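Let's start with one chain on its own, the form predicted alone, as structure tokens.
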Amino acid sequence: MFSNFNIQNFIYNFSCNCQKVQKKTFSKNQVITTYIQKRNQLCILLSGHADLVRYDLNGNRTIVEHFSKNDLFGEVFYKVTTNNELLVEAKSSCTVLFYIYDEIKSPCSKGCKFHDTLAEHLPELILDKITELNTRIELLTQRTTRDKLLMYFSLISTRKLSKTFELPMSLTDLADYLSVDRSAMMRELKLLKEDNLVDKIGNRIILLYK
């Protein structure tokens, strides 16, 4: 995310000023880009929820990345060369905004800032983006479940603020996440539950460990 200007006027200038940028919305379970075509898109999720999700040759889903307001996905950030399809998902209503990143040394006839303002803050866009890659990776190079199941709750605790929270998406997509199997899960569930680490009512964890 944006740490270190104001987003919300970035975005407005953005949308309203460069003749380069698409906002589009798309509903619940519609696909908002692939990356298939190698267009070079960089894209800002305006409101709602989507993910990255990855099939495989024998159709296997993986959720690669989970996208929240105000986060940064597209083509420009995955160069890796697959023969898997890759594409993201609206989890929820949608509004995202679209913009060509070889544009960006090129100015729009409006002579608007946003050219100026994403190269100045190019580099620390690219380090939260390398943040949260590499947390990607850490959790998913735990060795069991259970410690899958821990590290991710206790990131989502620690971005909350509190040991109380939603899951910010359903149990199967949960699994696809983490790249393990939905029953498994759901036992190793329990087991916490019964190991009085964690609390479970409906969509809500309740740690209790820390």
Given for the second form:
Protein chains: 2
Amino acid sequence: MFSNFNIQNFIYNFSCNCQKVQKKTFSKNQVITTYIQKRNQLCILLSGHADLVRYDLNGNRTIVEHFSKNDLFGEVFYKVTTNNELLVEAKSSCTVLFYIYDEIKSPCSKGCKFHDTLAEHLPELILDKITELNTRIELLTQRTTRDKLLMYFSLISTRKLSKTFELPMSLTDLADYLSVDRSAMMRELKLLKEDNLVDKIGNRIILLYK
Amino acid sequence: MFSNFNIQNFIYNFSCNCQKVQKKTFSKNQVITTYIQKRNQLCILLSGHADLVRYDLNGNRTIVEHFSKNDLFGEVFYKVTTNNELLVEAKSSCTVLFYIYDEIKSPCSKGCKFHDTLAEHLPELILDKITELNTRIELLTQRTTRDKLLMYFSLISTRKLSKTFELPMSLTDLADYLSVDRSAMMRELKLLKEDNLVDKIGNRIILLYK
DNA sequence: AATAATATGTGACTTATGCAACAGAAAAAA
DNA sequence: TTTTTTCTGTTGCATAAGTCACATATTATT
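May I ask for the structure of the form predicted together with the DNA now, the form predicted alone having been displayed?
In what comes next, the whole complex appears, and the chain from above leads the way.
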């Protein structure tokens, strides 16, 4: 995912003098963080699964992003502009590395290698984030639930290098991720099966088209 | 829009030795650029209006982004991942500054001030882009056409600091931007008028709610 | 192991949205 | 100016998608 920069090596070899790095663990359904204005928090998901979730005034829940191991999140990647609540929820037990910035690009005054390396590689990391966001926009601009499902499956299939895969989230969550009604999505999945485009055993998907 | 960095001063005072900057003009409906893989092009719209447009296999057109004066675009902000065609179309006469990078973060070997300043401020510029993308995602995750319209109007209203404003694009384009059918959108606009939430005289919108 | 909680799967019904088609207004081109 | 093109506004109809409600399966919790 990350262009040239190996985030994994980086995370496991970091050293920090500035006391601004914290590692915390969370259990399922706990709120990992809420996004607020003017805070520059950067988080790395070391293990587990988590979602960036928004609740709107109508009670609709939207999964804005879905995070897996080594994914980065935090206000650094999401300047808060509207007043809808944004929070990151643990979908399973999670370990998270928290990092608070004063200034994004300036080097750390304490000579902290972690901070400096991160600042150096931030442009690449942000560009990767942009790619994800653009993909998400492409997904959301699909006009029908069917097209959203097919595109989503195609993305996962490409990522997993296989036409058969387990969904990385529950079907309930997938509906909130695609921004469609769950039961309507289930109906469409049934139609996709009937049309022999997709097979489905529980949460395992098998793409049948070439 | 741009955090600390004044893009306007920057553009009008640039100097460049590396011959990689070009200024071009376009007339309405001309294709300014197409997005392709592995090219690092950065463009600045000096005047006019333009759209980043995607055409899918079903013939649907989606306006991915709408650009006005001083907006930045190009592959730097959009790594091409899918094989859908992406192009920037002039909506009126446009002047565009083109810039080709070899490496995004490295300083210019020719000591080109333009290049260096841009590289220095790229993180901020990209973060601003992220904000736009996130706003766009929030717009697209609105479940109904009504909610999309209301949120879009609210965004423009905030930007223009007025409850009355001219739409920055045609209604036909707005439908492609919100990813909904044009006639269905027109119908919803009529319903918004009937419900006294919005008034509309041609392409001028007046928000009536507090 | 028993209970509770959450997720999946489905159907009947309503509503929102897309589609096609057209007329008039506005804008662009000749 | 006149002509052509594009945009706006509207309708009838078909269909996709949301709502509600419930049964069953699966997964946590006690």
